[in-house]
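Given as structure tokens, the chain that follows is alone and in the form predicted on its own.
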Amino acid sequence: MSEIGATPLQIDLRRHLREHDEDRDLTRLICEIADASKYIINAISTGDLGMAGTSNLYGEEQLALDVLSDRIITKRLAHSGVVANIASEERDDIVEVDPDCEGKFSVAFDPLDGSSLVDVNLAVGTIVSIYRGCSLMRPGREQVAAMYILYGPRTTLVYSTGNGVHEFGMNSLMEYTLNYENIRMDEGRARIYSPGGQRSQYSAGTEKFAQYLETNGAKLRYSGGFVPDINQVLIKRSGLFMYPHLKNAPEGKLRLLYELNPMAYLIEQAGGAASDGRRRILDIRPEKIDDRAPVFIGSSEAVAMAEQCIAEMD
């Protein structure tokens, strides 16, 4: 068992799903993904940066690297023998992998969130959401399990399966172990700040929230990309990142499947908290694969006053 601060044991990710009595095929699941991982980051390290060529659901253009990251976890995921149905944020429709539900996981996953800047060289990460059964379409707080993986600096791996948060890295083997577990978010305020979105376009209460995050002495770190900037907030045990509600795209901007509802329930598990400035994300049931909604996510103290100054006036 390691600590924030400690040094960890060198206990691998199979073996630690094993200890913790983590179901057999739930645990062959978490692993397929880390598996596929180790391909994605060679396809970063050596792949063309061009475009595919296609465009995914939402109208984007696709980078090459989007499309091979997609295929890999696809084929590891389709091929696992444990698994009903995928969701991914590069495709246009559910795919059905085995109409025969019982005992398996339906999984949505953004396979390579932040992807534009990798001509620039800076962080990204594959986003996972796993449910029990067939169904991907309900709220959040029915996850059984949730992950991402970093490609910065150091290759991470954070996963909960409902008993704390923790974190894996990549040694010289190409295998994950254990660096920190049960990370758990700080009491108070938040230090740091990631804000998404032009501040000319936001609302009365969220700007009112920007200037209380400014007067309390939080810091701005914003690298564009979710997963880092998530990483950050939970690794340092404290902040918030928001993409929030504006006045030209009232849903925000990320994904609820594919983005918002793995992070919620990770940030969750480490004791912090995760809005849509009204009410918690875990909650909102989704009604297309592409629904969107604003999102404040992080230290639990920051995200009520969040709530609350949208509610005074918004």
Given for the second form:
Amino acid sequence: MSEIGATPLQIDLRRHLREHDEDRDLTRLICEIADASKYIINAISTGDLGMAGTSNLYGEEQLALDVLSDRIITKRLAHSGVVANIASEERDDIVEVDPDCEGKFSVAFDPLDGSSLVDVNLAVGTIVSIYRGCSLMRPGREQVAAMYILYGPRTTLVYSTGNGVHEFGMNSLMEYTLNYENIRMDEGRARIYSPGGQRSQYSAGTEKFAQYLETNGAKLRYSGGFVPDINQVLIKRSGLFMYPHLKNAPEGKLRLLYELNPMAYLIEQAGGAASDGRRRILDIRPEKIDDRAPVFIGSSEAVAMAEQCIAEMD
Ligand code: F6P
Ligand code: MN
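The form predicted in complex with 6-O-phosphono-beta-D-fructofuranose, contrasted with the form predicted on its own above:
Entire complex below, previous chain first.
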């Protein structure tokens, strides 16, 4: 990413990573993904909205955009020279890039989360989880970095390597420049809430928790896209997103490797919390690449209250 044209106030992503003494190869990896996102923006804005004619591991029909976004990122990662293994929400198997994992990273990602919202022109995103070495089947706590890119009216990128959470915005030169450094969630009650899943399918504990949020003045703010919904909680510094265990879907909907672990890492880095209702998301040891889990994520007070309601009622 070029620094030409950057004013002293505009710290770009690569410079930010360098100034924070990040590992050179990790810097390279994060910047490769940031570069890949420029092609995804173009695909979203102008590309084919139709079906790809294939389905993913979850039985969901893939859009042409899902497949294209996956190819854009996979290709970048495979040629980066710093990646060992790749897992994508849109692929059935792990892609082995380099069997020699020494000094390399393994990456799990959701190339275009919320892609079914593109036809109604709502925001979507890319979510990325990064581990050192070969294995992706590890608790989220072992991630060395996580990031997401939000394609909304503006494009923003949020990353953490364990040294705070930082947000960048794309400028007119298609460079990511720093908006907020070290984002911290406020203490206290959640001011907004984003409840996924059908309410008639909520357990008694989740229903009690939803009523707690409502009676304590939390306002409903739900877009149906995980990335914009989480981003709202993070950037507003308060709120709660949930996609709980449902009577007809005990594991909820969202995917541990591709969606929950990276978001839990980012929200915890900002002083929030993430739980499946009984244990921290980052402590869950995955058994399969397509594991799902329920999630309650955002302001710590609200997540603790969700756990309390579930312990009492479920
Ligand atoms: O990939 C998952 C996703 O599209 C998320 O972006 C969103 O939070 C959730 O699914 C919405 O689920 P549902 O389709 O059940 O409303
Ligand atoms: Mn997704």
